[in-house]
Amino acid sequence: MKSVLFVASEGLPFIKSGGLADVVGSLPEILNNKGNDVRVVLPLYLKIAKNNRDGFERIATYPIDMGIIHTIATVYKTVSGNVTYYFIEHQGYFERDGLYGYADDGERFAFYQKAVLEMLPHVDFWPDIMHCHDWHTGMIGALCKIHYGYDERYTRIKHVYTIHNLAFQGNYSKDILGSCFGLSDEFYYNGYMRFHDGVSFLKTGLMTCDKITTVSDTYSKEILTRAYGENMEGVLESRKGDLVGIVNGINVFEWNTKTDPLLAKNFDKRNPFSGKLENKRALQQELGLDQDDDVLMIGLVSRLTWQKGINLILERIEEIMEMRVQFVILGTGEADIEAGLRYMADRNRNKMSYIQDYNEALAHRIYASCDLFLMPSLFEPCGIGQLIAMHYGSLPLVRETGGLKDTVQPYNEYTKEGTGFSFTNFSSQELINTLYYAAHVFYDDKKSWRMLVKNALSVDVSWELSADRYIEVYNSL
């Protein structure tokens, strides 16, 4: 058994802005089911405070002194399922409308990391391993060694660092070393934390951890290249012996077609087709689309950014709308993408619906209703959408990158194998060609389509196998 503290900037069931929250909200429970003691610490954001703080147990208030930061932190505790959660409160830093994107993010997450380390004696939990996630927690390994090198309780802790998206790095001026961490410029000049002309939280995490994981095997190889390395490929190459790719899973208790209360009709993999049809009919009615049982319904639930390949869709949206399809899109993102989708949805109200929002309940209904699910990403470290789509009997159409390549087996019309459709190059032509092919199978080869749906529903997208691989990483330390 290992004791592990997950340190992250977001996590379900309390707060989410991206896939990181899904991992932090699902993996600890499975690891605990396997006999470990895994706990989670998060910032106490405004949304969490409003919805939950009154029900939390207040543990302690303690001072945080580091550089120019002279303030206090309060730690709260609760239990959800079989997982203990801690929350670091600082109203000035965290009780804001958003999670990220503020001018003082470096200072906010410097405070958070110090507060997590100072929390340990107050909660009397000294983990074997601190499992840190993304740039917001990248300095913890260094702080353990530098600020607490005299204390064996800290120095005995091993560090695992998971990259969920290498594009977000926490890069700041070197002045942040002194101002927010109380460290000398020595750590900039010796290259320990330096990245270009500044300091990188993410690079520091990569250089100071014992093991690096990322969220799919293909992505672990892609990030060693210039095309995907986000200028960190040299750093990662130096640590590739400690780099492991472990694909994400999903919470199959929450995402369960047999019990999901958000669906119009529940169904299972033994006979999914009547259930999916009832859900399609209900979604068509809800969104004002034509009632058509036989139309190919395409779904997309995503952040609407260039990285997600939405620009490829917009390049071909006129052509897509000329096909016999219905297109349902849920998400927010870049203003020009949102505007383009709104314009096309207004022009094609009977066959396209764009919901400029993120609505968890509607997302469940889209996954259950659509026949095809689009994820034409430029890069995708793992991806959650394609896993949910397969688990809900919707065939993913993806670009072969990162976790999309690892988890979606493209249809082979000769062997009749596959769980979806894929294309290789980041090209709108390849996207539309693959969409035409998927539509051909849907309309002209119903037997193969139904077989593909059953194949997709049979894929194990749970955390079970991946959790075993994380336990292997922990045990190796």
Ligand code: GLC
Contents of the next structure:
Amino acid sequence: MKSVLFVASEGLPFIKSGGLADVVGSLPEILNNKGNDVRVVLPLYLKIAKNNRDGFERIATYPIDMGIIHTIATVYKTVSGNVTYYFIEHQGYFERDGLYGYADDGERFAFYQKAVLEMLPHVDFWPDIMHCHDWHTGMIGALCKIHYGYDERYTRIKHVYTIHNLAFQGNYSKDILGSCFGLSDEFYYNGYMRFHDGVSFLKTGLMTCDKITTVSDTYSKEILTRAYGENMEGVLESRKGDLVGIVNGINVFEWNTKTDPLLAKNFDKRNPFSGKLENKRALQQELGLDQDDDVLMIGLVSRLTWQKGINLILERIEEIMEMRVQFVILGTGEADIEAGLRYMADRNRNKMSYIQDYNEALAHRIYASCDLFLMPSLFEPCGIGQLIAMHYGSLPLVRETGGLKDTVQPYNEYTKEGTGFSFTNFSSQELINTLYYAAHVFYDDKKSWRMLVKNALSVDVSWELSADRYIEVYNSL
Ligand code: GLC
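With the form predicted alone already on screen, would you show the form predicted in complex with the named molecule?
Every chain and every other molecule in the complex is listed next, the one we just looked at coming first.
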């Protein structure tokens, strides 16, 4: 039984911008079911403040000394399910419309990390392990050792650092050491925090934690190469012995086709087809698409960024629109991708629908309704969409990278195995060929398609096994 504090920049059920929030919002519950005391700390963003602050318990207000900046933090607490959540309040830093992308992000998350460490004496919980996620929390391990070197309560804490996306690194000019952390340039010159001509929160996390995990086995190997290493491959190579890949799961209590209240029709895994059809009909109606039971419905739910390979789809969208398909896309992101999708959807109203929104309820209906689910990512540390898609009887069509490669078994028409379709190289030609092939199976070999759907539905996408692997990591420290 371990006491673990998850330190992250987002987490459901309170706030989400990407898959990190799904993990932070579902793994602690399972770890607690297995007898641990895992708690979560998050920044109190404007959205959380508006929706939830009144219901939180106010614990303490305390000073934060960040170097040249002196300010205060307030910590709140609430319990959701079997997980205790703490929230760090600072109106100036966090009560803004968005989560990230501000000029002072370095300062904001410097504050957050310091405020998390200063929170510990005020809450009735002292973790054995701090489990930090992504660049926003990379400095925690170093700060424990440097700022609190005299305090055994801090120095005996062990540190697990999980990479959800190596592309985001928190790299700043070295001045941030003095201004926001009260640290001397020594830590730049000795190499622990230095990354090129500045300092990197991510690198610091990688250098100072006890164990590094990332969210799939394949990604844990890819990031040691130049192609995927985002210039951190050397740092990672030096810590290879402490790096493990543990694939994400999903919350199968929430994602349950039998009980999901957001679906037009609930259905059982053993007999999914009529239920899926009713969902498809309802979605066609909701989105103003042609009512057509037999058409191949393709879904895509994603942050619309370069990482997700949406440009491969845009390159071939005219050809896709000539196929007998319906295409449903939900998500927001980069302006040019959004504009491209809007343009095509306007021209193909009866077969393509682009919903430029973040809408969890509609996402559930898309997963349940579509036949095929696209994830042609350039890189994908794990990917959650393909797990949900399989669990809802939609076959993922993915590029073989990261967690997509580990979780989707491509259809093999000779052995009749598979849970989806995949292609190897990041090329729109390979994507479209795979799409033609999937459409061929869908229209010309219904029996195999149905078998694939059943295979997909029987994949274990729960946290069960992966949670045990995290516990092994905790116990190894
Ligand atoms: C990031 C990655 C995604 C992963 C998620 C949760 O969003 O891009 O692949 O599934 O983190 O670990």
